[in-house]
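In structure tokens, the next block holds one chain alone, the form predicted alone.
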Amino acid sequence: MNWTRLSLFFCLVGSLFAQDKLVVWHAYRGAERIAFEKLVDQYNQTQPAITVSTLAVPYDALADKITAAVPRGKGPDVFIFAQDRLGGWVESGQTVEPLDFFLEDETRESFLPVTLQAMTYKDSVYGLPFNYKMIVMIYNKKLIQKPPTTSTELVTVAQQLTKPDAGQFGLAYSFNDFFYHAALMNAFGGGVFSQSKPSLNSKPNIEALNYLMKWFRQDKILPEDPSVALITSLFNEGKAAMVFSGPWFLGEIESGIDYGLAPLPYIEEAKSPMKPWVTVEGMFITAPSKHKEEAYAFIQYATSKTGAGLMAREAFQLPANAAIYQEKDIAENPTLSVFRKQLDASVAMPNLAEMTMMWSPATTAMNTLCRGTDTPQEAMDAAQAKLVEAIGKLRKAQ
């Protein structure tokens, strides 16, 4: 017998069945991930060429874990992830694939647009739109039949159900929370940035905030301490007859509450409805990754119509693939199509590198602001000189 021929063809049988991995890294828990890894099953069986695993991360250490393994190498092929860390990922460099290279013109219009635009950084798309959240008012049907949509009902609306002796509220949301406050702010025509430049302590932002305060402490529609256990808490008592949140507040609903959504309601006051920040998880291509091609194809079969069918018939996601909203049960589910119009009434939150020094000081101000301590202008003209103070160490660290 020739042996060497022998272990030839053992070499290239072994060859043949061989296949390459790619790890995808994802925080899903529950529903999510049941649904993600069928995802990823069904992927497998379309295709031989490569065999994509999954790797479950809790959500909290996610974000640090990718910062820390992937410049290395260490890291997977794709991660999901939502767009607020987008910018800093790709100023520092090694770990994010920009996607302008595989990326067709009818893969690029098959999203949502403002989804698209949270994926791209400085002009360059870094990864394909898979889900978005933002808030919308979720209400309690046995208290209120038809759900305000003017801020004039609104407060009409909250004060007639807000009893604070017997600890009931019209209206109760973390409105001491910037991100859940952001959806009054940009009404108003403000924001965070201005150019890529901090502009907290703005004229719209400032007029925002003070109708903000005009809702708390004027209207007295809002509980004096909003956290996410109270809010919670006087839904589920049918205590709190409206409440802004996002799809994770429905999970905490309990089954006897009928409850309903509907969009966030026009401010007349500020002219333009409320424009909450929409935060969109996209699927990106690391950098270090040998597989980048395949990559690709995986993270387009993930975000087409056929995974985002999947992701929200059976994990209830808010897909960022536009034709799956023509899906008769798509379009008439009560849920879904409340968040989708939503989405045309909102903003992309921003990815920029400075992003995530921005909370701490925002943080600060809204609670100053919420407990008396200062007015809006004096609370953002801090959080500003704090924002200004960290970029500049940034920089100069740089």
Second form
Amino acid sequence: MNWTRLSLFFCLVGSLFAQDKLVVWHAYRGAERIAFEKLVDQYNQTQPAITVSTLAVPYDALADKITAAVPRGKGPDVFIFAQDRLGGWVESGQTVEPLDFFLEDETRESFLPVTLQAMTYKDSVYGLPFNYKMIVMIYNKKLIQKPPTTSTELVTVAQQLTKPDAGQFGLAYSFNDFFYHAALMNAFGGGVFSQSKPSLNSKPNIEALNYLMKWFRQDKILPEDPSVALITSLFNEGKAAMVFSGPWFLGEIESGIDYGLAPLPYIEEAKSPMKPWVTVEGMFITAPSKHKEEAYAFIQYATSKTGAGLMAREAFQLPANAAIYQEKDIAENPTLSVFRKQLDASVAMPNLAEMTMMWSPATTAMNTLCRGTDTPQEAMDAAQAKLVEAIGKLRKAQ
Amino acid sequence: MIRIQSLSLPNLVGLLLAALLALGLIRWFGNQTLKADQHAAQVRRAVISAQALAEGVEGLLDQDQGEHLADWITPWLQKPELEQVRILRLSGAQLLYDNRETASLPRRLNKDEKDFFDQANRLKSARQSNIDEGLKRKDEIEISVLPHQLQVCAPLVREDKVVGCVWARLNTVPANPWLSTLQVVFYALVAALLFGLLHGLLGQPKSAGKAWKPFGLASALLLVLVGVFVVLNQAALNSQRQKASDSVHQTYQSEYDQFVQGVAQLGLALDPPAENRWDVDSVLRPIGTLDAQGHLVSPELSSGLSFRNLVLCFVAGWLILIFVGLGYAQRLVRTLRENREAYLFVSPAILAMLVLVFFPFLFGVLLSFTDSTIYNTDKAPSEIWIGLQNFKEILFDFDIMTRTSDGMVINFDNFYWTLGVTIAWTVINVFFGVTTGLILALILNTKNFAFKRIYRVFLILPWAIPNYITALIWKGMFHRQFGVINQVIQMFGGEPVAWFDGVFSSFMTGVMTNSWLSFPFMMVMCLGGLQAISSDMYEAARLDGASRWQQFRFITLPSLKIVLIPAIIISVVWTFNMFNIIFLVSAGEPGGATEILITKAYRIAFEQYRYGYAAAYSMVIFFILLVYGYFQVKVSKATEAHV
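Can you return the structure of this protein in the form predicted together with its partner chain rather than the form predicted alone?
So here's everything in the complex, that chain up top.
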């Protein structure tokens, strides 16, 4: 009782200083920040009802600030964040507002389905998808003329270009990082949770790992211990012909390297293309906000063709709005179109609160596996046991 | 010292205050349990009504007889406590029924009714979560408490899915308090009066040996008073609570009758429930004291004033008695008055310490006794109180080794393994830090050593660079294929080492990094100490024919003790809690084997979201360092005495 009273008190204190404006927290910098502020300016000119103001918060501080400030009524009305923390925020309560009530069918349909799925937690939509990121194939045009589209082609090309003695590899990606491995896992129909129960050691997951080990040990097309720094330097030295990575990698490529993008290849053994995990940045309305309807109008504008289009053109974001890809300049953009194509073969990264518990056992499993001390089955059994234990300690019946 | 003669007045005041406090607390606890009981009964009655309504509504909707909704609900509305009933269907956000609405129903919910829609949606996802996880974890029926009112939202279920909800607002009767404050004051005054009388009869203490007499008398009176007070008033409390629990099954029975009557009147093909589905807890499990018709089948649980609470009340009162009766209060007031300025000057610091140090610390202590996780941060600590459970789980888990078909396997998650690693980590690091620092200081202290200043600057550099940057550089150097260290090993024809794969090698990566970071501090301390040693001593030793080793052993080391011991003490604490290096270099690899206590606590809190358990973990770390600190103070005192 006293706790609610206390938080009520804070709300009251907060409301004394609140003005009739909509506050948006984001973590954008550079071009993205300029573009987003432009978007907000535009919105402020289109309607007189409310003034939207933005606050840039450093990325690594944003999630914690939201967790701490929002439930106590000290946070913004709207914030922008990826879906990975969504489950935790819903579970701890008083943070994000469900949007099902506002959401009309045409709005629902205006987004690329995977991106909206990322914003959905236990059948409720909590945010409007703004943009997305995932990994694709990035290749060195000097070494590869036509990017491989199937796993057979991939292995043949990669083997030709691999010279371990010279430190040169046909393919380099952080395959021991579970986020990157997920592309293969999803191709085999695997997943880390099934109906919110852990399923790390499911049969498709083991098949996917066996397949990865074939690339690593038999075909020998991958470097050992592939850290991000290593992959970047290999690619920039022209020693890695192909890299699986996301938009964040493009900025790391040195100007001398002529690179191209292509969707991830089709895995014949899995009868499916590689399906990477998509992280989606969404716009969320906070639960204690006093301007929820205005906030919804704003996020609807921002994620619309106009808003997200501006972010795509001026900040090179990959918009979650489907209609934008009909427009000529976007449709013909070589980078955007590859990512758009890849989105059709992709899976939204789970947004369960328990995902954070998955990383540590999964990473350990990937390490023991790449080291060769455990078979895929052993490694994943151990990881599954750890995850089940951790979740069991957290979830408790009443 | 306390003056013996004046002890009877403080004891009288003390007894009065103690009695007021103890009885006041008992009254508070009693009222609290009574309130809780009355509230629980009210909630149960509201749930029974809502569930009975929902049962009927479900039946009507199943048989497509939605038009009978109003007929079905109207008789219920005659109950004076039922104020408003609303029925919502989730698909299309349709309001099917509202007894206050005159406009045509059903209609879509308005924008300002979003909360209602969200509430039903919450019930839906709660039920789905509970089914998916195979646990009854989330509330499947929502109850909110308003002043003098209760709101219940019960799900409408069809084929195991929530399709809507029945929402009811009921008036509640304010709870009857158990005892008035006047009674407490009356009993306290009686006690004080008795003390005066008895004290007068027994007479003034004549010698110092009998100084305890008035205090003993007051204590005995306090004990008797508490006993009498409880015995006299327990019955009143019990009867009030009985009334509350009786009301529950009366409500159930009347709802049941209503249900049967309604079915008959409307001519519906509905059976009354064959089992108790109405008197349920928040996850829709039957509470189990009533059968399907509302007859009492097992006695209601009733705990009353617990003995523990009574002892607590008495002890609280008795502490006041000790404080006032034995003269400590007077002394405190006196020092406060005498050193008024001093207290004034330190008050800002005390205030800042309270806010910045003691509050977070006490909050941590509080958290460590709860089962706080990400799922229940909104609950008050008393609701998730689990006592010493966390500590038990940490300290009494001796599952360090398990025997499997592959031989012995160490459980790296075990507290004692991590503690062992932490101690080894601390000892080895401090050892290397001190040795390296001392050797370098001895070299730099050589007279006429060329470029001494430049070396000194270079050797302090590792200290000057932020340690996380150093940690990340070292991590890169340990890379299996491309790290500098393996490259060098290969240059000399060795096999590259997979540093983070073995427990020992992974542990050593941290040790190397931390030694690199910690020797400059030790070196600077030693240099300072060395320069303070008078050269006369060495000259005298040389004249006596002491060797270089003897000079070092009997002059240098003992003189350095005064700087070295505090430096070691500090660096033990630093190293014990050296988060950055472990977290960034080995990250606990392989499998959490090289984790130290503080990084483990971090993972528990921010990767597993078990805040209470992590707080208990931190408390254990705190106590280890506290014990260490205690011995450290003793040791430093010993060295001071020596010097």
